[in-house]
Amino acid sequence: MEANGSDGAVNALETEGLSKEYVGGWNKRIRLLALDALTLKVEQGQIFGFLGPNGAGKSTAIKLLLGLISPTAGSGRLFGVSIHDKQARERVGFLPEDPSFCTYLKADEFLELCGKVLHMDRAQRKQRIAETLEMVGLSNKAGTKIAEFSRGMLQRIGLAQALLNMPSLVLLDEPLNGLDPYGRKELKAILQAQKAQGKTVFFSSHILSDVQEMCDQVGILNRGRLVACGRLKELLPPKTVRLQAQTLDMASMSRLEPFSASITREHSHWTIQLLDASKKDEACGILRSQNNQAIEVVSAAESLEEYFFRKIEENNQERGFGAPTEPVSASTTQQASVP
C-alpha cells in the first residue's frame, strides 16, 4: 500500500523499520547496528535536512535507499516503488559524500560518459550538458580536465551529474563539504530552484545555519537512531517574545504581571518580556487598549544548532552514553566503525 503525502500524492522517499546491521570478527560476534528501524517520510517538493554526528547512520540510509547495500530489516520506497526494485533509482540523482572521479577526463567529457549511463540520447545529452554545467558555474571549465580542479569545484562537477538527467529526487550527502561562502550561496540557490520546479532534495550536512535557512523539514540521527523529525516552524516554535509600547498605565501592568518574566521602563517606551509565547495575543490587546498605535514583537527562537546539540544529548542520556561518536557494538569488548 502506497502512503501519501498530505495533498494526496505518493511521498517522494519513505522508510519504514530500515535498519543496518555489520556483522565481523573471526566468530560473528561483532555487531554494530548502523541503522535501527528508521521510519520516515518525505513530501514530494520538499527540502529535507537529513542531520546527525559523524556516524549517526546518515551515509548508510542514503546508501540502503539507493540500493547500494542491502537493509537487515524494514522497507524504504521511492514514490512508491520499492528500493529492492531499480526502477526506484530511475527518477533520482546522487552525489555522494567523497565523489571518485575519471580525473584524466574534460569535464564535459566527463558528463557525457555519465549521460550514456542514463542512455540519454546524443541530442539530449548535448543540452543537458551545457544546461548542468552553466547552472553549476563551470561552462567556462567544460574543456578542463578535472584532474586540474579544485575541491569546490569537484562539488560543482558532482552537483552537475547528480541532475543531469532532471531528476524528481536529488539525494546529496554533504554536498556543501569544501565550498567557500561564495559557492555554498550558489549551491543554495541552485537547490531552492529545484524546489521551485516541484523536485524534492534530500540532502544531509553538519552547516547547520545552512540547513535552518533552506529546509521545509529535518530529521536527526543519533547512533543509529532517528530522535526527531518534523518541520522546522514546528520543532523551533518562539521560546520567548519581548513587547515593546509607548504607554503603560497601573491597571494595564497589573493584567500583564501574571504572565510577564519583566515589565521595565526604557527611555521612551516600555518592555514586556513574557513567560508564555502564547500570551502574545492576549498582551498586545492589553497594550492596544491604551490606544498605543505601535506595538513592536520581538520572538527569540530556538535555533536549530541549539535545537539539535539538546536533543543529541537528551538522547544519549536516556541511552546511557557519553559524546557522540560511533553508533555503539553490541559486542562488549570490542567496537566496530561505520562503513
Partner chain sequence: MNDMITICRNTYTRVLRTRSLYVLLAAVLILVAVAHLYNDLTAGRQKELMYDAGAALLTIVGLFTALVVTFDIARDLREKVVMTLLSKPLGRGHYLLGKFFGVVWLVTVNMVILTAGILWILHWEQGAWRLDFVKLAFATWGAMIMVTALGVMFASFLSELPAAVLTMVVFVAGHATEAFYRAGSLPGHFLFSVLPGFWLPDYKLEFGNGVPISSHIIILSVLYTLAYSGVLLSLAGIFFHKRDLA
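Take the two forms, find the largest set of C-alpha atoms that superpose within 1.5 Å, and that set is the rigid core. No experiment lies behind these values; they were computed from the predicted model shown. Residue numbers count along the first chain shown, from 1. What changes on going to the form predicted together with the partner chain:
- The two forms, fitted on the rigid core, differ between the two forms by 2 Å or more at the CA of L248.
- When the rigid core is held fixed, the Cα atom of I286 travels 2 angstroms or more between the two forms.
- In a rigid-core overlay of the protein, D121 has its C-alpha displaced by under 2 Å between the two forms.
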Given for the second form:
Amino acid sequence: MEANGSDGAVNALETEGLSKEYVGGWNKRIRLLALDALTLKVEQGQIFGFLGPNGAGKSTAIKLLLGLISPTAGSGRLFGVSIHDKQARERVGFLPEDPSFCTYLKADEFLELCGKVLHMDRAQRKQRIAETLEMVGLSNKAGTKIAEFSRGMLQRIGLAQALLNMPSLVLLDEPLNGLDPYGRKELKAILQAQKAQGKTVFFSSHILSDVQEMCDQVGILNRGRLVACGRLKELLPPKTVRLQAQTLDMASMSRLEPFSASITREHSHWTIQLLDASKKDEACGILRSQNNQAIEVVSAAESLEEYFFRKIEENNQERGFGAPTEPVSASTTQQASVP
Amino acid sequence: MNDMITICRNTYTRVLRTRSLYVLLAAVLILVAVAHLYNDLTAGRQKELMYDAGAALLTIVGLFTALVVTFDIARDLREKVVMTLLSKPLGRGHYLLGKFFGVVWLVTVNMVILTAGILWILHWEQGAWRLDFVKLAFATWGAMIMVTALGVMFASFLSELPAAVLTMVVFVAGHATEAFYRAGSLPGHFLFSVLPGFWLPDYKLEFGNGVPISSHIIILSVLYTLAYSGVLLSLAGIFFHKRDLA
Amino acid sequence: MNSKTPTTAVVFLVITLLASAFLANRVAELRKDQTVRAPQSRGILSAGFSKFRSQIAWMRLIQLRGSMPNVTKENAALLSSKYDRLTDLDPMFATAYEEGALDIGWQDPEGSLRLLDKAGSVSQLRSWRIPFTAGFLAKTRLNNTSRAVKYMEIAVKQPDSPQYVQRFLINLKADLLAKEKDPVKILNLWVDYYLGGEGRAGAPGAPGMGRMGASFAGHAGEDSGKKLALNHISRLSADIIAQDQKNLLTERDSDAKKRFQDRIDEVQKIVKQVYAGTHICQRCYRPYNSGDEFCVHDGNRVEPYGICPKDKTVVRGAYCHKCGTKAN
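Coords for the form predicted together with the partner chain, given the form predicted on its own:
The next block holds the full complex; its first chain is the one shown before.
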C-alpha cells in the first residue's frame, strides 16, 4: 500500500480492501454486505465529498475509519496509523449523523467533557471552547442545555466538538442535514477555512450541489462499492458543444473532422461533437453552406448530479440491480458477497 | 486514568441531576419512619418492621441506582454520545470503567445518606443506636457494586430493557446458588464458584433477627463482591470491545 | 475497535474469577456457622427480601385472623399453612411460632407441634418460650406427658427461662413418677428445685397461656415459687411418713418394715435439711410461728418457741420487748 500522497506527505486517510459484512439470524444466514473492498486515498489539505444513495455504506465507512465498528476484511490508516490504534484518532474530529449528544449538559459543559477526553489542558479548553462556539455561532447559547437545542443547533454543537482540538482530519457524517440555507452557508465557510488552514475534511452528503461547490475530490459509493473516485475536474469534463443538422455531405464532413470529436448519424439527423466549444461558429458556417434548414446547437456541461446518477445507474445495470436504494443481501445475490 | 475519571464524573453528574432520585430517597426515609405507626397492624412488632423495612428499602434503592447504569450506557449509544466520545482517543475499557465507577459513586452516596437516615430513625424509635445496621449496609453496598457490574456487563451487548431485566433476573437467581453449594457435588460446586452468589453478602435475615455476624465475614463477603465485579467487568470489556457501535 | 479479544481483560478475568471462587467458598464455609438457614427454606428465591416479606405476611395474617370469629378445624388448616409459609420466609420468627402454635393448637395440636418442631430445628433460635409452648400443648392438648417433658427439658436449658418453666417440668416429671409409685423421687425433685435454684427473678410470664398455664406451672415469682416448693415438700413428706408409719404397724415382714423405717428416716433427714433452723409441725411438716401451741394447718399440738420465760410474752426477737429477758 502506498502510504504517501503525490507530494510525498502521508495521506490523511487511506483504506485498502476495507469491507464490512453484517451477519445476523440465529444460524448466521442473514448477511448484509455494507461495504465491499473500499480502497481509497485522501491526501492532506483536501475536501473530500463522500457520496452515495441511502444505504450505500458511507456511514459504515466512516465508522470503520474511526474504529467504531470492526472491518470484516481490509485495512485502514489515518495519517499512517492503523485505525485499530487509539492514537489514530488523536488528530481526528468527528460529527456523527443526526446526533443528540449529552442532553443533560449545557453546551459549554459538553465541550468541556470532550476537551477532557481529548486531553486538552484547562487553559486550552477554555480558549478553544470559546473559539469553537463563536465559530459555529453558538456563543450566546453556551449556558443553554443541549436538550433545548434545535436540530440545526445540534449540528452546530456537533461541529464545535469535532473541531475542538483543531484536528488535522475532520470526518463529518451528513453535516448539512438539518441546517437551514444560512447554516449551510456558514458550514461551507467553516470547512473552506479548515482547508485554508491545511486541514483535511472528509464528509458524506446527499446535497450534491454543495459538494460540487466545496469539494476537491469526491468518491461515489453504491451498494457498498466505490464506483467513482477522483478530482472533480477530472470526473466532470469541461463544457462541450454538439451540433445537429439534417444533411451533411462528404466535403463538409471532411472540413468538420479536424475540430470534431465525433460525427455520427442518428436517425434522421447528423450529430457533430466538437472538440472545442470555440469552433462552434466556424462549424455552424460550414453546415449553413449546405443550406441546412435547422441547425440545433446543444451546449452541455455534465453536472455532479448528472454524473452521480449516471454512475449509479451504470453500476446498478452492471451488477444487475433495480432501485438504487435497495440493500444488498448476499443471501440472495452472489455478486455482492465477499469472496 | 484521567479519561476514566472524566467519564465517571460525567456519569455521576448526569444521574445527580435526576430529580426523581431525591424523591426516592425522601420517600424511603418516610416509609421507614411511618412503620412507627404500625403498632396495631404488626401486633407490637413495629420496631422489627422498621428495621426490616429499612434494610429492604436500602437494597431496593441500591438496586434502582445500580440499574441506572444499564439505561445510561444505552442512552449514550442512542444519543450517539458513545460514538462522539469513542471517536476521540478514549479507550472502550476506560469508557465502561468510567460508567461503572460513576454509578458506584452514586450508589455509595445514596446508601450512605439512607443508612444515616435509617440509623437516626431507628435511634428515635428504639432509643439506641443500632450500629449493626452499618454492617448490614456495608454488605448490601458490596452486593450493589456487583449489581452495577452486572448491569455494565449486560449493557455492553444488550439494549437497556433486556439488560435491566436480565440484571434483575440474575440478581434474584443469584440468591439461589446456595442450592448448588448445598448439593455438595462437583458440578454443583463448580456452578456455585462461577455463578454470581448474591446470597453471600445478604445478611438481612440475620441482622433483622439480632444474630451476631462477625466483621470478618462481612469484610470477606464484600471482598467477594469486589472480586466478582472484576469478573463481570472483564466480561463487559471483552463484549464491548467486540461490539459494533453502528 | 479490534476484533481480537483484549488480552488484559482476559488476564483480569482469570485472576478475578479465581479470587472470587476462593472467596465464595470461604464465605460460604463461614456462613454455615453464623447464619440462619432453615432445612427447607422456601425463602431462598425471595432475593434477600424474605425477612421483609415475612413482616408483610405477618401483618396480612393478623388481618386474616381478625376476620375469623374463631378457629375451626377448617380454617385451622389454612392458618397452619400461613404460619408455615411465614416461618419459611423467616425461620427465626419466634412470635409466629408461638402465636401460631397457640392459635391452631386447640383444633390442630399435632399441626402446632409440627410448627414448633420446625422452630426447634433452627439452631440460632434460642427461645425458651417455643419448647415451653410445645410442652404445654403436648400436655394439655395431647396429654402426652413424656413428650411434654422432652420439650420442657429443652425449655429450661434456654437462657432467661423463668422459674415456673422448671416447676412445670417438675410437675410433669412428678406425673410420670407417680406411675412408678415412688413418692421419694418426687419429693427429691422438689427438694432439688428448692435448694438448687438460686432464683431467676424478673423473668417474663408465659405468653398466651392464660390462667390454665399459670396454674399448671404454678405461675408465681421467685418467693412464691419457693413457698410453693416448700408446700409440696411438706405435703409429700407428711404423706410419705404418715403412710409408712401406718405400714409399720400393719407390716409383719421385718425386711419390709426395715424398708419403711429407712424411708421415714430418709424423708425426715430431707425435711431437716430443708427446714434447717425452722420449727415445723411433726405431722404436716410445715413451719409454725413463735408462740404457736398448735399447728395452724392441721391442729396438731406443737412445741412453742419464742416465749419469754419470765412473763410468757411471745417475743418478736431474741429478747422480750416487755422485760428484756432472753427468749427461749
